[in-house]
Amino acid sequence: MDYDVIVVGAGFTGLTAATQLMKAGVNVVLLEAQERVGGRVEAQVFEDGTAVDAGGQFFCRDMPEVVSLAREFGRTFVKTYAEGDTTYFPEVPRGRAEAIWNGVDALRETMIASDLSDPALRTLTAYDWAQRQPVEDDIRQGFLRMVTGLWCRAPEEIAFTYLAANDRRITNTTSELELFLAGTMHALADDLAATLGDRLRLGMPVTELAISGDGVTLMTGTGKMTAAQVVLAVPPIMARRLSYAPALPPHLTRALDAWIPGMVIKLNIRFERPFWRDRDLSGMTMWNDPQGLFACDASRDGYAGLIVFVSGPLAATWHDKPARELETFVIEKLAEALGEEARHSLGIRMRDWVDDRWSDGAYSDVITSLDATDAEATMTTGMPPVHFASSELSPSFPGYVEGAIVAGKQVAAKVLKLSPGR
């Protein structure tokens, strides 16, 4: 065997798994198809060298793994500006906006508390379930808008039991937008990668796994590699795209087939100053129409800017259009909601994650198959010596960087348990 363990995919799950195994003395190598690490975490740079996160970015104090890792590498925390009012467009009276917000929270708690063993719930999408709830329509629409924004697919597509089970694992009591890193989340991925030295191989896509009683042989862009165990630290859909010999058993094939990618486009829009604060606005902006559009303040020392997320079906619509048209559309929407100064940006950095070659989408894959209630458990069990691991499968904060780190530690512990002599 060339290695004890090969980890495929250098997002935070793969980086964490590989570093944990290395620390335990395992002969491990981490293969990454791209020429960078981070997976769905990526940075872009403005002309003056200012870096911004084009992918995963935000976290909060209730996410201990991210907090600990950032402190370990001496990264500077930035508290997201949240003073002032949230902007709703079209405008909603303040009292009603608060009532809608509270109603959406209550509806979310009702969803989380659902009895997921109830057979009737297994036939419902998130949209179907919301339609059955005895709430006012603006609260129902607010809930559906939240689902679109956070899970990046239409509620009509998402299996309700998956959504409820997924949301139970998102346990923060402070806003998930509470914090970000001054030097970008992607720089933290680079920090972790640097500890691996030559155990990290970039530009090494894996295309096929041949599984035998002796271990696993991987076909890569440069030839064959062998290992006693393999960790596929990639999103479910990326794992589905690989070839397996022999073919995966039916229960694993069904589990992989249950997922579709999230769809999001992220724009960092730079301004001379955070002009929205002059009107006692936080910069957080929610659009009722179109659904799937959300903005927040991402300013820090020396940089003033807003992040705009285009999510779900709206992202799919804009994915096939020229980027310049989307930028014009977003600036127009910001001007309507926050004022004419929004038209005077100093630059825009956009990252379209829809149908991404190596991550398939963002923020995470989601389950749409209504009868795939055991898909996550099936993948977590895996088929040793092949193990599946990703933020989607995390027992804590699935779909977040926090969840990716937890998943990486979890799979590393599993691999060590199955390693001879350990």
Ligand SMILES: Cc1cc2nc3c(=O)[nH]c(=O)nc-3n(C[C@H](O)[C@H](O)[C@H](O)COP(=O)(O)OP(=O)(O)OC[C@H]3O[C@@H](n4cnc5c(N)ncnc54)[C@H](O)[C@@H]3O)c2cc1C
Contents of the next structure:
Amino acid sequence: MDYDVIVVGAGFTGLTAATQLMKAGVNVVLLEAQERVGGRVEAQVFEDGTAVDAGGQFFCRDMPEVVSLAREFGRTFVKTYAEGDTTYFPEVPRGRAEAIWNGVDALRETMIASDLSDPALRTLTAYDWAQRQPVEDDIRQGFLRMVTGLWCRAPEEIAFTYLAANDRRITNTTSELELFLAGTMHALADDLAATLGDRLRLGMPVTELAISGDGVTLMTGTGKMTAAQVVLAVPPIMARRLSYAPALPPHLTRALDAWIPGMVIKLNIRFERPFWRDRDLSGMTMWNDPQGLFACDASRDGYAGLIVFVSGPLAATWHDKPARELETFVIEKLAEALGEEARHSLGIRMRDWVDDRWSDGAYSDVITSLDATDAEATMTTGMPPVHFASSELSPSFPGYVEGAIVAGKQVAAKVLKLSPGR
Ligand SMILES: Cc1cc2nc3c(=O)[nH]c(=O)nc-3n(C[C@H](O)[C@H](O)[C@H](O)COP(=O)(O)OP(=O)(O)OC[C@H]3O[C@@H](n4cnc5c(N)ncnc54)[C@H](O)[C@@H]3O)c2cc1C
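Next block, the form predicted in complex with the named molecule, ref. the form predicted on its own:
To see the whole picture, the full complex is given below, headed by that same chain.
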């Protein structure tokens, strides 16, 4: 056996699992397909060397794992600028905007509190459920916009019971956009990776697993490797793309088939100064038309900029068009909502995650099959010596960096339990 454990995928889940196992004295190696770590956390760089997060970035004080990890590596926290008014486009009267906000919150609470064992709920999509709620139409639209923005798929596609069960685990009371790291979240992934030394191998895509009573043989780009246990720290959809010999049992295949990828494009748009603040605007902008467009301020010392997220069906539409056209469209929308100064950006960094080679999408995979209520539990149980882990499967903050760290710790504990002599 080459290793006690092979971890596949160096996103935050795999990095966490591998470092935990290394600390416990396990002979572990982490294989990553790409030439960088971080997975759905990635940095892009402007011409002057300023790095920005093109993937996962924000967190808040209610996310203890990411906060403590960033502290451990001495990373500088930035408080996201949130003073001033939120901009709604098309404009909504101030009193009504607040009522919609509170109404959406209340609807979200109703969703979280619903009895998920109720068979009638298992036949509904998120859209169906929203249509049945006795609320005013602008609140319903606000709720659907929130679902599209956070889960990056049309509410018509998302299974309601999955959405409610997922949202129950997202327990922050402060805004999830509260904080980010000055030196990027991606640099924190690099910090973790550095502790692994030569236990990390980049450019090693895994294609196939042969599972036997003795352990697992992995086929990688450069040959075979064997281990007593394997952790597949990749999104569910990427785990489904691997070949398994013998084939996975039907219940696991069904669980892996239940997911579709989120669709998002993230733009970091740099300006000379945060001009929107002159008008007492926070920079946070929510568009009702088109649905799936959202902006916020991501300025920090020495950098002024907005982030724009294009999510769900809108991201799918733009994915098929030239990037330059999307840039022009987004600048036009910002100019309408925040002011003409938006036309004078100093540069744009765009990252399209739709159909991404190594994640297939983001922020996370979501469940569409209405009858796949046990898909997550089935994957979490896995089929030792093969374990599945990713942010999607986390008991807290699924779909977030926090969830990835929690999932990594959880799977490492499971692996240790099954390791002889421990
Ligand atoms: C645009 C965007 C914005 C986001 N914003 C936020 C945010 O503000 N806050 C937040 O908390 N979260 C955010 N997220 C979500 C967050 O980034 C993810 O939930 C988290 O990073 C997932 O980590 P993971 O380790 O579970 O999976 P991944 O990061 O996807 O890691 C999986 C790794 O496996 C590798 N891999 C895949 N297949 C193979 C293979 N066959 N062989 C070897 N390696 C393989 C991949 O290359 C990747 O490195 C965002 C994501 C995106 C894309």
